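There is one chain below, alone, in structure tokens, taken in the form predicted alone.
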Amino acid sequence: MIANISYVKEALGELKAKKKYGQNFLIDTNIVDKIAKGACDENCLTVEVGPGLGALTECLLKYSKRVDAYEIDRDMYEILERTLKDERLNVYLEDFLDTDLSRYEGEEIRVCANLPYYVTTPILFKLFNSSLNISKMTVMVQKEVADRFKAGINSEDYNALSLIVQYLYDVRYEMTVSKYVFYPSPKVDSAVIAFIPKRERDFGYEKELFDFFGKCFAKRRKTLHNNLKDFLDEDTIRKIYEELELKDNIRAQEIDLKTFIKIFEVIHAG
């Protein structure tokens, strides 16, 4: 198995983990297998972002029809090409952010990735904004980032991003992963979260709705009224408060997703 400290050190040889790519290699076979088993479907292609030395890739192949892995680091790419030989595996030396995802049109896919902190949000939003049939996304991120995705009302982590993600997906917190099961060890623990689509996509509606979420949290310490008055007239604001029976001093972080959608619908009802 690739996910052990002896293999990792041997495979790296004189190479060192590159901080610029956020490289921390998993060295616990049980955790890697558990992630892969929960992420995959044997009838689906799995797309992996950032395979590194291939610890997760190796397990994804056990549970997937096929695996496409995108690696930005040539050193890792060459190691993968040399050590993981499977006709069901395609490894692309490519920045996933530049990848043309249209190659997957018409195919049901799963996504699984151990995402470096510095590109977590761009990669996720590339996937969130795609029109592909992604039936499940399973990603490992820093624990504090996972907390934002799952955050509820009155939490410091609750913001427009929380609303966007929870509107689109059923967000499931799968597990916490200790920093000590990586080599080298990062400074903080990680978490595995899964995103399962809730509904058919309406990209035009979503763009307006998500822009609205952002405006409502623009001045986080201000009341919702103070945020709304930057883009709505007072008559519309009064109508919103009366129809939904909102407290005058309510703040955005006190309002749940369903209520935000109702506010948005009141605005667009004229």
The other form holds:
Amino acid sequence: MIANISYVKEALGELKAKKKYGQNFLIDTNIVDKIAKGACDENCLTVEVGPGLGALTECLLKYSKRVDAYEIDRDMYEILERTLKDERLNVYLEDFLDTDLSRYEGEEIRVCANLPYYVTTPILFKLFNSSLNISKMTVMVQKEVADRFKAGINSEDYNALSLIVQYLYDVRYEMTVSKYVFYPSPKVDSAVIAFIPKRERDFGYEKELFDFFGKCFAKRRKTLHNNLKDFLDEDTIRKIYEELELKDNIRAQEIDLKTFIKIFEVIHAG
Ligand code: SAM
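Here we have the form predicted alone; I need the corresponding form predicted in complex with S-adenosylmethionine (SAM).
Below is the entire complex, every chain and molecule, led by the chain shown above.
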């Protein structure tokens, strides 16, 4: 198995883990197996971002029909080409942010990754914004990032990003992962989080709705009213407060996703 400290040190040889690529390799077989088992479907292709030395890749192959893995670092790519030979595996030497995902159109796929922390958000947003049929996305991220995606009302972490993600996905916090199961060990713990799509996509509607979420949280410490008056007239605001029976001094952090959608609908009902 690849996910153990002696294998990782031997495979790296003279090489050092590259900080600039967020390289922290998993060294606990049980955790890797658990992540892969929850992430994959044996009838689906799994796309992996950043296979590194192949710890997760090896297990993804066990539970998937095929695996396509995208790695930015030539050193990792060459090691993988030598060490992980499987006809159901394709490794691409590519920056995932530049990858053309249209090759997966029309196919149900899974995504699984131990994400490099320096590009977590752009990689996730590339996936969130795609129109592909990704039936489940399972990613390891820094614990504090996972907390933000999961955050609910009245939490410090609750913001427009939490709303966007929770509108699109059923967000599942799968497990906390100690920093000590990585080599080298990062500064903070990580978490595995899964995103399961909730609804058919409507990109035009979503754009307006997500802009609206952003505007409602623009001045975080101010009341919702204060934020709304930057883009709505007083009559519309009064109508919203009356129809939804909102208290005058309510702030965006105190409002749940369902209520935000109702407010948006009142605005658009004219
Ligand atoms: N999957 C391996 C594991 O769990 O042990 C390595 C995970 S490590 C946190 C992140 C990996 O992503 C590294 O191999 C790194 O080189 C790769 N990587 C970083 N930026 C990338 C990018 N933009 N596109 C593809 N791979 C990237």
